[in-house]
Each structure stands twice: as C-alpha cells, then as structure tokens.
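Given next, in structure tokens, is a single chain: the form predicted alone.
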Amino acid sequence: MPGYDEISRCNRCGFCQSVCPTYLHSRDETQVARGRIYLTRLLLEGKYDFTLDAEVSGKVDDCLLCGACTVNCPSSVKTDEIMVSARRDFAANRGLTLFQKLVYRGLLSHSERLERASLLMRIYERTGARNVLYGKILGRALDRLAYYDSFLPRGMSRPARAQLEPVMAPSGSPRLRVGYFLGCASNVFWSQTALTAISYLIHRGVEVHLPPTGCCGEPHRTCGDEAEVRRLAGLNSTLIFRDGFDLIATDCSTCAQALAHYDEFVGADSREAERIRPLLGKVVDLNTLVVEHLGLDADNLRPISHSAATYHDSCHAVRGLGVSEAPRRILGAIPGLELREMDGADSCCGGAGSYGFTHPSMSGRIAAAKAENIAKTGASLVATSCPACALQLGAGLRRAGQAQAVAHPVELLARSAAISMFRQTPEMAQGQDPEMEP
C-alpha cells in the first residue's frame, strides 16, 4: 500500500463528494474518497486486520476506480491507485474471491475459454431461452437473472478473432502499419465493432496486424492479482510492442490505458519494461488514430440512419488517456448527425469492468441515472469508446425501457463512409481459423 505520507495528504476537504458516483447515490461517507482513504489509514495504523475485516475490504472494493475524485482533489491524492494497492494487499493476505478466480483467472486469463463460453451465450439467445426470463410468469421470480441477462448484447456473432486474419493489408502501399490489440470484450461481446473498425482502417490504407494477444490484465490489476497481471503483460508485450509497428491501436479505451502503462504491468524494474518503454508512445485509442493520423475524409461521408447522438466519456478515456475531443470530432463529421451533450457525460456509468455483476444494486442505480440523462437529450444513439461501458449502457437502457442504440464512434464513421464489414476468407467460413504467428 502507498506510504503513510501519501495517504495523509488527504485533508478531508470534501471536494470528492461532489463527483464520486457511489457517494452521490448512497450519501454514505465510507463510499467517498476521503472515507475510503481514512479506512486505509486505519489499516496502516493496525486498527483493522487485512485478513479479518471483510467490511473494510468491501468498502475498498466498492470503489469504481473512475478517477473523478483524483482530478477534483486539491491535493492531487491518487485515490484510485491507493484503492488498487489496498486490494493488492487484501488479495495477498486473503486470496482472490470466487468470482475473481472463476471470471478473471478462469476466463479472461485464457481467451480460448472465453471464446468457447461465448458459444454458449449465442446458443442461449438463439434457442429462445432468454424469452423465459422476460415472460409474465417467471419474470418476477427471475428478476436477478434477468438483470444479469440485460448485459448480454442482442444478436451476438462469432468472436471477432475467428473472423480475422493475422495480417490484413490494403490494396496498394500501406500508409501505416498498425498493431491492433483486440481486447476480451471487443473480441466476444463487441465483435461487430471490431470487425467494422478494422475494415475502416484497411479501407483508409492501413495494414492491420492482429497478434494473438490475451487479456490486457487491467481487470486483474484492479482486483489486486499482481502475479497474473505480470504474467499476462509479459505474454502480451512480446507480441504487441514491436519496432515494426508505426502505431499500436485498440478500440477499447481500457486496454489503451493499460497498454500505455505496460512498463509498470511487466514490472517497472524489469528488462522487458526497459525494452518496451520507448514504444509506449505508439499506443493510441482508435478515435485518436483516425482523427490525428488518418483524417476524417469528410468529403466521402454521408448521413446514417440516426439524426441525433450523444456521447458517453469512459473513465479510462477521458481521465486515463485525456481523450474527449477526438470521438466528438468523429461524430460531428457525420452529415446530418447532431451531437447533443448529456448531463454528466464524463461521469462513470457504473460499469467499471465487472462492477455491474459484483455490485448490482449500486451499479444499477448509477446506470439508471445515466439512462435518464441520455433520455433527456432526445438522441436515438449513444456513442462510447469502451466495450464495458457499452455493455453497461445497453443494460441500463434496456432495464429503463429505452431503445437507444449504442455504438463506437469509428463504427458510425465506417457506416457513414459506406464501408462494408470485413469479409471472411473461404477457410474461415468453414471454421478453419489460420494459425497466428507470434
């Protein structure tokens, strides 16, 4: 955990209260930055025990890690980093929770398992089993299952990786060679977005390389599983941080923020950290790649089926990467599409990775407030740059009975440019995915 001096810099002024989502929806002092920091201070002073006090660890786990308190703190106390460090100490003393073992280590640490699990999700949808949850008789008895079901996108397709090649070149000489990091959620839950985005890049003259990377490790970092973070980062860094790539891009802002700090993930004092540190500046999120390196090519855009959109800033994008203008420029470039800003556009949606599953009550309340702000704009479309946010927003909108579509800005740009989705090769259509070389 950070030293006593770092934690003591919190003067309990209360500025964090006005921006902390969990406090605003609970009015509980232990659900705000200064309250959580005070608890960690008591841990350092030995007044609580890491191995015994589940209530204290629960308050630490309740933090969304959205970073809003940090940017609003006069003393610049990095509460999100303090909470991650505290979780690391809890994990070291008490071990991982069953959920973390099953989902993080069991599925996210092994992408092939997650892809196999996605097959079950598609079967679940296509057999009509979902309809049972929302039936008039069983709907009330299965409210909790219906809540979890609301996170699953409608019309899930095969994982994106199964439909893509290791190297996808444009016609003619490429203007850029990009290493594309395909995150877990983008691969399985937001596959159409990944396929469309990559199609757009190829159309714009980008040679796209798809290394066989796994989970970026950010979910494991946030739960304190330091050993698994280093293992995953060590495997990924050799695949994605290569001198031959002009840029390293991803459609997931969470993955982008993680990759930008991969020298810390692999171990700040390690040889691998020394090797990749000069390459970290090549990491960009997809919006930045398009706006700053390709240009919007506005003359070839045409209206899409929506006339008004609003944008949700993911925490990792706006506070982690400082990206907020690029996605709005993309939306503003689409003819006939009016961008309507919602109240609290940069406020956490309550997704925070798996937070919606581990903290359904708080996450649901935050999502409901976000859905209400979206409704007030009158927009029929919500854009965001994070798959986890997309899942949370989609779930919140469905539970609120709202019908707004959710999409990535670059996906919308591809539609406006009339670029068709990446097409499978005959071998892939037969289910024979090509082997990917490291």
Second form
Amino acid sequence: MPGYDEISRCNRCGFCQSVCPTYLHSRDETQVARGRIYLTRLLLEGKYDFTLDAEVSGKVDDCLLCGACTVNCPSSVKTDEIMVSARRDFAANRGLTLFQKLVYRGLLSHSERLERASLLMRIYERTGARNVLYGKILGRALDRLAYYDSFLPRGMSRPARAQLEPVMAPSGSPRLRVGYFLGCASNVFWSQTALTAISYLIHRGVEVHLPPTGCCGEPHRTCGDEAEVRRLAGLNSTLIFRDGFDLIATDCSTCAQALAHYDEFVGADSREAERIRPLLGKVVDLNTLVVEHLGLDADNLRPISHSAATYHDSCHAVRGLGVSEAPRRILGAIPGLELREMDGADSCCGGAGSYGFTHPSMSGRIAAAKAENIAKTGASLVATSCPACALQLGAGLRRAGQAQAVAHPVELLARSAAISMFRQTPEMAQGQDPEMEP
Amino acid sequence: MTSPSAYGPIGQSGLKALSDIVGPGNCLSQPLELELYSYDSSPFIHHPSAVVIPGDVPQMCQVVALCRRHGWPLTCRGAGTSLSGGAVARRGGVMLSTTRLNRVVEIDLVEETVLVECGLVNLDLQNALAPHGYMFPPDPASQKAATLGGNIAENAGGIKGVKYGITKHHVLGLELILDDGSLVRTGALLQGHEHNGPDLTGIFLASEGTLAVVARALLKITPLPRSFRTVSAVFDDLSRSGQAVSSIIAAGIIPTAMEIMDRRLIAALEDYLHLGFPTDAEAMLLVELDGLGPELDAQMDRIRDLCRKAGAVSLGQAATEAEREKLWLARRSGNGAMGRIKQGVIVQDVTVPIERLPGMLALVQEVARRHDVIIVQMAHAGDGNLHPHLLYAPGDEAEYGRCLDASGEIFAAALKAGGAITGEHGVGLEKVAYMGDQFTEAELGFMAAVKLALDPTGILNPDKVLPQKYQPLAGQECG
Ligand code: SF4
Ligand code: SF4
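Got the form predicted alone; could you also share the form predicted together with the partner chain?
The next block holds the full complex; its first chain is the one shown before.
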C-alpha cells in the first residue's frame, strides 16, 4: 500500500474534478481522484478490508491511470501511482482476475501466442466472418460483440517482426545506431506503422537493431502483477539496454515510458537496475528521435493525400515523457497539411491499456466524446503516438460512423518523404497478406 | 427504531421510490458510495443514507417532494467544495447531487444575461462566455470545480470581488424548488420585467440550501476587460502588505483584485508551480487593474508608489498574459497546496473593515504563536476578507483542538473589529456556534421565522447556518 503521508496530502479541494475523465463523463464523486484517494485512505485506516470487498477493488480498477489529476493537483497527490500500488496489494492478496490471467499473463506475456491469436483475427477479418455474424446470424442483438469487434483494425497485416530483420543497415555508413523496441501492440495491430517508421529511420541513415524483446510489462504493472513485471523486464532489459546503441527508440509511448523507468521495473535495488540506470537517458519516443536527432529534412517533403490533421496526445507521451511539441512539429512540417488542435487533445482517450475491454461503458463514452472533438476540427486524419490510443481512437471513430484515418506522425512523415519501404514484400506491394490467400 | 427521531428512515421502499425517479444507476446506496458523498472540502464527515444524481429539474422536484412527504433530510451538493461543511449530510437522509444539471441554457447578449442550471461549473460558464467577450465576475478560487448553485448558496466572492462585487450582485432571478417540490421563479425570471412584485431573490443568496433548492439562475454577465496590469510587491513584514492595501483603497483606486500571500504560502506555491517566487519574503501582494490601457499605467504608477511607501522591498510586473495567468493560477491553488505543509486544514474567511486589515493580519500571526499552530495567511485583501488556513496533522487531536481555540479567537477579534465571521465560505456547520456573536437575538429570530415559513418540517440542510434553538425542529431528538 502507498504510504499514509502520500495519501493524506489530499485535502479534498476537488480541483481534480476539472480534469479527471471518468468524473467528467459521470459527474459522480465515486469516479474522481479525490474519491479514489479517500477510499484508499479508508483502507489504510482499516475501515474496509480490500481482501474481502470486491467493491473497493472495483473502484480502484475504474481509474484510467491517465495522470491528469496528478499534474493538476495543487498538492501533487500522485493518484495514478497510488492506484497502481493499491492494485499491487489486491493482486498479492487475492490474485489476478480471470481477464488479467488470460489476456495479460496468457497472451501479452508470450509474444508468439499473441502473434498466433492475431492470425485468427485476420482470418475473421478477411473471410467476411464479421458480416455473417452481424448481418445474418446475430442481428442487432449482440451490441456487446459489435463493441468488441470495433477494436479490430481493418486490413491487419502480418506481425511486423516477421517482416523485419534483427539488424537493418542503411546504405552508406550509419549516422546512428538505434535499438528499436517493438512493442506487442505495434507488432500485431500497428505493424504497417512500425514497418513504415523503421523504413524511414533506415532511409535517414539509421542502423536499426531489432532485438527479440517481448511485452514491456506495463500492462502487468497496471494490474499489480509485480512478479510478471520483473520477469518480463528482466528478459527485455539485457536485450535492449546494450552499450552499442546510441539511442533506444519505440513507436509506442507506453513502452517508451516503461523503458524510461526500467530500473524500477527490474527491481530498483537489483544489479541490473544499477547497470541500466546510466542508459535510461537513451530512451526516446520516435517523434523525439526524429525531431531532435535526425532533423525534419523539410526540403525533401511533399504533400500527402490529406490537407488537415489533428493530434491526440497519449497520456504516456504528454504526461509520462513530456512529449507534446515534437509530434506537432512533424505534422507542421508536412507541406499542405494543416494542424488543427482539437478540444481536450491531451485528455485520455479511454483506451488505457485494456480499459476499453474491462470498462466498455465508461470507455465507450470517453471514446465517443473524443470522436466528436475530432469531428469538430474537420480534419480527415488523427495522429497519435501510441498503438493503444490508435486502437481506441479507431474503435471510437468506427462506432461513431466517422471515417478519419489514424496514424503515427512519423508514419505520415515517411509518406511525405516518399521513402521506399525497407523491404517491399509482395503483400505490401499488393496491399494484402499472402498468408491469407486460400 | 428505539430512539425517537425527528426524521423518517429511508428504508428499502424509500430507495426504490428514489431510484424510480432518477433511474437505478443514478441512485446510490452502497456503503462505499455513501462514503464518497460523506465529505466536502471541510473537515466535516457525515454520511447520507442515499445519493441521487437527477438529470433534469422535474426529477429534482420529485425528489424534494418525496423527502418532504417522508420527512427525510435533504442536502444539496454541487462539486462538494464547501469549506464550512455546507455540503455534508449532517442528519443523514438524501444527498441530492446537482452535477448532471450542468447546462448553459441561454446566453442573451442583448440583455447581457445568462440562464444556467445549478450544477454548471463556474469555470465552464466563463469558458462559454469568453468567446462572446463576456464574463461572470464572481470567480472563487475553487472555480475550476465549484458549481454556480454552490456559488449562490454560499454567496461566493472571489478574487475580482473588490471591483466587481460578489455573487449576490450578479443574480437577477432564481428558479427555486420549494420544500413541497413546487417550482417557483423570483426576480427577473418572472414575466413582465417591470412589475415583478417584491423581489425575494436576495434571501436565497448565502442561505446555504436551508430555504429552498436552486434549480436554475438568471445571471448578469459583464464584458471582459480590454486590458490588465498586474503588479507584485514583496514585503518583509506581513502587516505592511495590509497597509499597502488600505492606502490603495484610501487613495480612491479600485483595483480588480488585491491578494495577500504570506511566507509559507509563497513557499508552498513555489514548490508546486516553480514561478521563481521569493521564498524568503514575509509577504507578497498581487494587485491587478483592468480597464483601458493609458489610464491603467497612471494608476499602476500610483500603486507602485503606495506600495513603496508602505515598505515594499521589491516590485515586479507581469509582462505577458501567460505570466499573469501563472500568478493567478498560483493564488487559486493556495488552498490545495496547503497539503504540502500539513494535511488537515481549517480555512477561515473572516472579514474586517479595510483600515483594520494590517492589524488583523498581525493579530492572526500572534494568535498562531500563542496557540502553537501553523496559520498560513492569504487574503482577498481589497474586501478585507482574510483566509487564515489553520493547519493540523490529521489524527492529532491536541493540535486540532489548538486550531479550534485559535479559530475562536480569530472570530472574536474579527467581530470586535466590526467585521463578520464569514465573507464567502458560508456558516455551514463550522461557524454556527458564532452566529450569536455576530447577530442580535431579533435578527436570528427573523431568520428563523423565514426558515420556518419555507421549511416548516426542517428537512432542508438541517443544522446548518442557524443555531439549534432557531431550527424548525428545535427541541426534538435527532436521529
Ligand atoms: S486535486 Fe489533489 S488535493 Fe485536490 S482533491 Fe484532487 S487529489 Fe485531492
Ligand atoms: S489517473 Fe486519470 S482517471 Fe485516474 S483519478 Fe487521475 S485523472 Fe482520474
């Protein structure tokens, strides 16, 4: 449990109501940082026993961990961190939920299983099973299934890792050697993005290394699965924190934030933590890598097929890493593309890892509001720097019947630079996946 | 029930009736849910028996009528930011959360009015008005969260109070739910603007939910000022900053705002926002003027002069709009930032006549020393409205006791100086015991008569504002 001192810093001023997404979409005190802190306080005071009260842990699980309260709190109460440590205690005392066991430990912990599962998703997608399910068999009865289906990206291609090599050198001598941390969501759900981003880096003279890393461990951390966090971080740490890399980059801001704190992930007192601490500063998000280390190379950019884009700040980028300028500079550099800010650009999209699956009602409301803010800008494109946000934004837009495309800023930059892909596989050329042919 | 109670229990059938009105998802009664509606921003904790979050005015009316019929206490709660215990359910019963009635109903730029629902957040109203070039002048420090219903119930002031007045100066009419659930309008909300009959709007301002429930309000809006000047003056003595304020007012200058912050507050805010505040200064005075550019500069020079004469050791000026906003964000964050020093806080808001301000600031410092407690001082100085924050460690009963003693002394001193025990935070539960010191027997009797006429069964926010013997159910056992 978090320390009592940390919790009692909250003097119930209520200012968090103005930024907490779950409050703004419920107007209910049981859904705001102040309430969450108050409950935790009652737990610490022994009024409730969280090993017995499922209701308490339910309230703690309702938090998005978006961090908006923390940065806006006059007393700097770290509600997000406090919720994580409460979850750690729940998990230690009661074990994980079935969902957490199946999805986090079952799938995310083992990249090959997730990749295999993605094959099923692609079969579902390509064979038209969706239409059969919704059109003919289930009709409109299964709204819930339709909700989950909305998350599945359309036209998924094969996992990125299968299409890449462990070391990819540019032509000529490399200007930078970058360890690329390919996160599980990017690998499976955003593979075109990862491929395009990596191709762009190579085009700009970067030698890209792709060590066989697995899940960064952040999903497990947020549900309090401490042991699995250590195990995964331990595996990844030796692969990605290598002296030979000038920088360590990823297209996923969730992974980037996790890596930036990997000394804590591997166990703050461990020898590995000591070893990697001096290397943590090498972790950058992809936007920062491009803007600060490569430059925008604006002379070689040309218009893309969109004239207006808006940008959604992922929580891990804007509050976790302090990244908000770099992606906007990238979008601003693309000729003919106007950046139109949406209302509440830095407010959580409600994706929050698997929150969309565990809390469909709240997550759906937040996503709908995002979709509306996106529509108001009139942009035909939403850029964001995290695959989890991209999934959630895509699902929200699809449910709202909106057609905006979702992309990573660097993906758009690559299109604008008209670079050739690292390896033009036949499936890329044809825009489809050979594995899927009958 | 073994002990006699003045109020009826709610029970399962009562919960059913409430949830039939607002819908099951909007009626909360689980123990944990009730915990989360047991507090506001004050130290008082009392649990309601049920919480309802209605979605429209007709639902609110039905809830109020049901409470009256069954004799259930009814406490209204907006954002739950009362500093005096105004929004806690002292006698249990029904907690009516107004947060989902948060619409701007109509902005009328010709009449310069806005019709709002009671649960609209003050800052959301400002944001809706700004694109039209207007503002709603009352801007309590809690405006990010506090609702207009709450602002009206407490007659909130704010930083701009010196020049623009407080909430009561900007409310033209109210739509009220009386204790039997009927909906009535007052003031300019009545038809035929000329002959509205007696305007009863005023009695509901600062009535803290004890007379009726505010459903909607017609508010006067004010054009946004064209330009601003913001000066900060640093003093090595707290009461000197008070002298500067008195002399500015005496010189006939009416700034938009004049705010005093003491050493500890400056340090806590610096810790939060890193603005480069002088953390070794004893006091800082922020003065803001608004109006038209040229005349502002002349007035600003006068103010600098007067500050220097009062002993300011250095003077600064916000150069950009961003700098100016930072200064005010700092001031508004004062209450919350106290958590950095000690977590328990009693916030007072006594007022004194402006010429007594320097003496009062010094007296509070002296009271703190004598009672061995930390009192952080900030003040809407232009109104003579002090906000001493008395800090204690939660759980330290002895320290809390010393704070209460110190509090009592400050109340007494303010009244002796010809001031009042509350400028804007309300009486709530916190200051009921001091009402007899501020008002005469006849005045309290008059308030009691109004209360009895409007709420004969005493269901509306019981135990608040009026001392026990003036409450409608005086003498009856509490539940
Ligand atoms: S803003 Fe911070 S101090 Fe204020 S209620 Fe929220 S968590 Fe507590
Ligand atoms: S982390 Fe986000 S969802 Fe959780 S309490 Fe804070 S603002 Fe609300």
